[in-house]
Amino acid sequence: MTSRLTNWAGNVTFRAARLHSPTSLTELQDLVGGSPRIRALGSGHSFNRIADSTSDQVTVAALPPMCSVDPDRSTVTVSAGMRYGEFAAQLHESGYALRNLGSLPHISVGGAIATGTHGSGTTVGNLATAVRALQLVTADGVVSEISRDTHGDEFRGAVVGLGALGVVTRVTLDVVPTFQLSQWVYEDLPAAALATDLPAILASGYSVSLFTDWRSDSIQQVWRKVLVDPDEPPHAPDRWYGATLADRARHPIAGLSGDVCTEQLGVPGPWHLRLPHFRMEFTPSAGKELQSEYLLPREHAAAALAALGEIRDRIAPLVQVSEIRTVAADQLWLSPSYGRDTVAIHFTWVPDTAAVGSVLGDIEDRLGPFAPRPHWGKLFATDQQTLAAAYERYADFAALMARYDPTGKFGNELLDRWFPSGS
């Protein structure tokens, strides 16, 4: 099948020969280990070359459908193709639940998964630290698993995996019992509570979001998700920090409907209609735009957003909101989190390629001291000898990477620059 597709922002028209799409399990090995070079392509929402190929790509999505809760080992298993929005509501109803989600749950699970996507919380990890097992189909055609009980330190190195040690079709998370939260939305947060009270914000709810378009030195909004007490309705003070409670629902980009993001107010509801920003059903965030984003450790949280802001005349024109955020340490080998408790500075840029890419540099140098690590599936201008100083296992990586795909069958332009050929 010949098709030129792009990926959801369309600033990337994938540059594959041909994209596949096999229906079984014995049909993606034949596939794989035919191909000279492959590349899986998972719900198309990087805004980077990462699942780009100029021979073969391939989606799993077509494969059996699959959600299985393990009760006795705490686990589901799900097809990597599948988004966390088409099984969640089934894991809820099962009586379970992620500890985590990203904003957006049109994202597919073996995508987010290889690139490190994360949603909010001081406690709570990026969506990879769910993974228990991995079964992928390696470079010549065989079908492999990987689990967190038997593969040791190996396992922390191929969970995020940048698609390079083969094609992911199922992957073991995870679960805790379900639970509900409350959003909340405040509007205005002074400049100075930013200097002062930052840390208390960011751990004041299960899950937190600051949202600025850089145009001031305050924050627009705070998003908190907070967890529902059954013994007590869900309350919020009218002002917090400085801050006022929002009377109806918000969308973290000015002038854009809260009606497309999930419910606000303090309305309880279970963790898959809460965790998320936007719902299923509406096209996510701006819907035309770009990303990128950092992730620097979070004691230099105040610090960093006061380097970015000498620089807001140069962001805000671009900017359509910029989010910030907090995960949880790991020790997954690529993940941004990797050794240290994180915040995540993110940007939803206007689409302009070339504009943006004037002013990540800048942004970069800004952040520099403070030893940032950029989302593997964003847009970014590190270059390849910066990403292995900030990656302790990035040597690693590169030796599984040539275990796993010796003739790189699985690379491509963007991974090959990442990590050349006996680096």
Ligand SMILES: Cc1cc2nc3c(=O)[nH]c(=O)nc-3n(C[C@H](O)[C@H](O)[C@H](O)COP(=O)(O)OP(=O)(O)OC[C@H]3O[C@@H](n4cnc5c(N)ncnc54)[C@H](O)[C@@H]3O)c2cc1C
The other form holds:
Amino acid sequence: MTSRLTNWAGNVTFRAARLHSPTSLTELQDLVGGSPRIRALGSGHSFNRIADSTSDQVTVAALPPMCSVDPDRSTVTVSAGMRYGEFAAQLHESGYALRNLGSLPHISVGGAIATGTHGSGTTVGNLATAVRALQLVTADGVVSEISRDTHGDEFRGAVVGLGALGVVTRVTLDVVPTFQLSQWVYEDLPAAALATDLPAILASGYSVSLFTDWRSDSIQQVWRKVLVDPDEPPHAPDRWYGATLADRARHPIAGLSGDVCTEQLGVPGPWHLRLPHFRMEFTPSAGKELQSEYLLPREHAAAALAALGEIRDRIAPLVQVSEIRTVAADQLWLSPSYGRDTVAIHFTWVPDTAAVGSVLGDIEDRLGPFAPRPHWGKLFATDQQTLAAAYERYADFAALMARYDPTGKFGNELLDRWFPSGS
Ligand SMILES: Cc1cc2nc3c(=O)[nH]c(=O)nc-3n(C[C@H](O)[C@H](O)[C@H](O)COP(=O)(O)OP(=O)(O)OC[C@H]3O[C@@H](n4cnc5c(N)ncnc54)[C@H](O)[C@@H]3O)c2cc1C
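Just the form predicted on its own so far, so send over the form predicted together with this ligand.
Zooming out: every chain and molecule, the one shown earlier first.
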């Protein structure tokens, strides 16, 4: 098939000459083994060229779907091309849950873990931290298995792999017993609460998100996803840190309908229908948008927000909404939360690539003192030296890439820039 596809946002037209969609593992092996340059495409939800290729692109979405729970090991093995929303209900009905999900269920498992995609929660890691094992087709067309139980440090290097080590076909994820959450939205959190109570607010639920449009120094919405206590009906006070409980369903972006969002107003529901903000059956977020995100040590949250507040007149005209979330520290080499409990500051921009590009440098300058790491799948201006300095295991990952893929088969424009050969 000829590929002149775009990503979900439409800001990237892929340059790959062909998009392949094999229906069997052997077909995929022949394809990878025989191609000079090939790159996996997930569901295309990244905002930069990370999934692009100068030659071939391949999707694993047409490989036979799989969702197999192993109760003895507390794992589920799924096809990497599946979207979370395609197997989460089945997992719940089997009595299990994933600990975390991103804001939308539409993204593929393979793509989400490759970029370190995260949700929110002070005690919950990003989606890649659930990975117990990966099955992947490596550059020579061979099927390899790499697992947390048997591959130690190398496994920690391979999970957030940016698609650079091979085409992932199956992913085994840790599961926990299924659980229920209630979701409450608070409006108009005063700026003063940020200065004094931000850590407590961020830790006030299983998963908490703050939303601001930067037009003032207050927070327009706080979304609290709280574990349901089976012995007590869900309850939330009308006033909380000076904010007011919303009396109807909200969308994070002002003026958009809350009907496309997961159920709020404290109605209890299973993890997969509360952790994402957006419902599978609707377009998530704004649809017409670009995104950027920077992840920094959590202790700098208030100072980093104050630093960005100094350039709010640059940010506000371009932003539809910003989201502030937390991620627990992990040990995955290229995870933006590697080694540090994290606060993530996200921007949903208007769809104007040039204007957004012009403000990213200012944002990165302001966040510079706090050692930010950009989200791998979103827009950023960070140069290669800064990336290298931001990741303690950067050189180890470059060496892993060279070992798995000595000819650079899985490279592309961005990877070649971020990890030039010999880095
Ligand atoms: C509306 C919207 C909301 C979002 N919300 C969040 C959020 O809440 N949290 C967050 O952290 N991010 C979020 N993102 C970003 C998104 O999660 C990441 O960009 C993610 O990588 C997208 O997954 P994908 O399947 O679309 O991957 P793609 O964009 O298709 O690919 C991303 C990378 O994964 C690699 N890849 C894909 N499949 C495979 C495979 N089978 N084997 C090997 N490599 C593979 C690709 O080569 C590429 O390097 C959001 C994006 C959008 C559009």
